[in-house]
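In structure tokens, the next block holds one chain alone, the form predicted alone.
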Amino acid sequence: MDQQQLVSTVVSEVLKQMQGNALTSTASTSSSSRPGMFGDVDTAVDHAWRAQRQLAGGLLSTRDGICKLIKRMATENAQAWGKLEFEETNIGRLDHKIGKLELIDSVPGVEFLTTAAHSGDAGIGLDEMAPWGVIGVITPVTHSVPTMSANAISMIASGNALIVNPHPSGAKCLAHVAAEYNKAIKAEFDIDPLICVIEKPTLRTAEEIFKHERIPMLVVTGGPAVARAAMKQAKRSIVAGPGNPPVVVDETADLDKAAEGIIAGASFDNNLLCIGEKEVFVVASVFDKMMAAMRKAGAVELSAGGIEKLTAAAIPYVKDHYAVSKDFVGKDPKVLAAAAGVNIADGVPLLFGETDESNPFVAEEQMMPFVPFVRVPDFDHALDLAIKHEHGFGHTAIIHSNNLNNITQMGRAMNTTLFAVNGPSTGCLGIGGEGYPSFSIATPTGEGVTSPMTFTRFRRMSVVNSLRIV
């Protein structure tokens, strides 16, 4: 398959159902009521470039002010915007949609930008972090508004404008929030529009963004195929790829703490987070106690028969492979439990149960609030299976252990971007642990948790034989 065919296939996969879900506006230029909304890529690029030149030519304090404005708006409107996204996408949990927007306040801004100075006999040099210009962004349905908001802060802090081709199932809420940001930025800083959104995203507009000569950088969040397509482009690509984070629990773990951590991470937004705990490998000597700890912590255990029913419904075998059913992605545990033939109370955070390694819930990035637990003879076997089922994505891994050697061995062997120890996966993004949040975690391209530094170019100025030290 040549590059053009690959891009077409990939973007089709990522942006399928565009026509049925896309916004109805066909305007080719931004309106005063919905600034930053465009019907075609070329017009969006023209406006974004003008806004970016104005931003980059202004003061750093202006960028700082815009970032703080976005943070303040995300916090103040978290309830309304979280509800807007939840009602459009119909996946995840409303309280966590709101929580993700409240988390935007912790996304780093201009304070992350640094300038290094070198002085000597030959003069002085300054190493600066310069903007790329206009960045093409593809956002996921799982975190439509938070991803756009966090990216906007990081990209604007580093002097860039952005053009967003949203996932169709989250396009309306993203467009509404972007327009609100643009209106506020225009009113306070007289720059418009820094966040340009393709109102009616299609396969064609996605391909145009991928290949547009005036878009030097791509930031793409999606599965393996779209990640490969982005990295095939002859331009800088920041790719937030897939994950299937494994958990290892060894015989030294604090099992109650492990249960609390697994539930907190895997239940967050009904396990839509790419960092969320997806499968757990527990050494046999503590397996039964671990299952009891999960029940004690509030999770509901499914029987073998219930798991069989749920698996058949949620990850059916289609032709020659397992296919995750969208009818169950991000749905509440009550929905999954019904498919398993069980009626559970409202408010149950997570379902779990014992499976063997061959169950597709182990191998697939299923994004559902059911976590399979696999019994293994020892830590070494658990680590082998964790490596196998992480699939080399290099995304996230979790361990619960008080054995420093085991922790060290797993950290080195997994070599993932995020590695959580004795806590929930969310701890790596500052939720119950140290760090800062981002909703674009670049694993295939290696940048990790993105920040304003991610979206900069290295630029050195040397003043020869001037300002040198005496």
Ligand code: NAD
Contents of the next structure:
Amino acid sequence: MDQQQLVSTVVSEVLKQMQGNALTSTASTSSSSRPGMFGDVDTAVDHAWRAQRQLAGGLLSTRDGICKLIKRMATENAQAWGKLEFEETNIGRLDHKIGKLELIDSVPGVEFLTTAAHSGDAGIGLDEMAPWGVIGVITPVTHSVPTMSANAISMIASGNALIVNPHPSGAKCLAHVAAEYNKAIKAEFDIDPLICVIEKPTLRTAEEIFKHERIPMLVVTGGPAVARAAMKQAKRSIVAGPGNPPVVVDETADLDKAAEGIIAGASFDNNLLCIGEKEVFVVASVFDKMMAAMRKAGAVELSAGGIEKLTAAAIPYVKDHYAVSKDFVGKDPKVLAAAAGVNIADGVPLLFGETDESNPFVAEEQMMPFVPFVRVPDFDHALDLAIKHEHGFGHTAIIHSNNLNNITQMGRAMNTTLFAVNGPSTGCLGIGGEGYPSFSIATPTGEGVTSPMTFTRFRRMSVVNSLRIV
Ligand code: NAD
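Since the structure above is the form predicted alone, I would like to see how the form predicted together with the named molecule looks, so please show that one next.
The next block holds the full complex; its first chain is the one shown before.
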């Protein structure tokens, strides 16, 4: 090596080291006590990108181990983390915040990844599911830690890293838990932060994630505005959007079972679930009996006057539209009852009452533990109103019926991602029904209940005229 070559080699080594140091020094925002927490999107992407390379270059058994670690930690810390989220967001129910974290154990991991094989005269082919890389994740305030945890399992199982822009009102609990996951992953698997979180999330940081050239995929869980924003982006977006799930009860239904199902689904976390029962259409011939079944099952009925007062307070008409008041979203039935001028006992799971179709509790995704019941002449009318008030979200619908034709007709006509029959909506996510859970149900983009397969790219290898061993 001549002197000039030597100088050039030394300079290039020094430059490499400086670049390495630059990356390490920006890591100051990701301290060892809170790994994965970042002040800006670019630095978060640098780190997530590096960690993703480490993950994807490693063993499947490592991914499996990380998923199991996250599940174990969510279960062991369900009480503490549920409380943390409940105290920060101040919505929903503590017991159900804990329940949602316990459910993380059932979120699918690497076992969901499949490989298809083709074998014939021309050789063999393998269809494998590869990672996308770094995924931009937007989480809702309604289930901040559960959405991040479930997304992390599905995305890491398929070899990806995450950059999370949480809802600002649920950002602290999410950041705390993500840092705990990152710390444990580093200790057990020596992998850098796979769950990178923007500590002070804003619409601007969300926009930067949407536009970032090193983030090829977005996974957005939230209401109409963010769903629209994500679907406008020039990159692959998986959108878990809003719902307004209608329930139909026909004259053949087991009314006691229907009441139990509606209460279980609609009272879950004070009706914050996007799949939760939001309005009920009951055929007139069994309407009064259905109301009696609801009372018998423990829900409290509001009078017409009470409903009028609650509606004026909780969904007021502002300028030219109804606006769901944040003061009532996810609050306890007691708070809603007080607005209706009624005092109820602690522990009442749900309020209900008869309304017209025109009451805004029917059309709006209210996310409150009051469910309007609308009297309709027959099943056909019930189905028409269910279709109308689901608003084409394609999210969730529920029927209570023992008439196979009605069940089939409604399932076809609603065309929703989830369709619960003779049980609570939560049955569709494996809570008392069959199927696996997820907190991101991709509705407008059609991927459905997300799983590790949702976050993969199809890749085929063909070995031509060879390796066929039969
Ligand atoms: P939200 O729409 O207010 O916020 C969701 C997320 O989007 C937050 O992180 C928020 O900061 C962000 N956001 C909002 N507007 C944005 C914009 N224009 N650009 C970028 N980011 C933006 O919803 P929420 O109150 O947190 O959650 C409740 C909503 O989410 C309901 O509509 C519910 O149905 C829906 N949801 C859907 C699913 C599903 O799986 N389909 C799951 C949970 C919640």
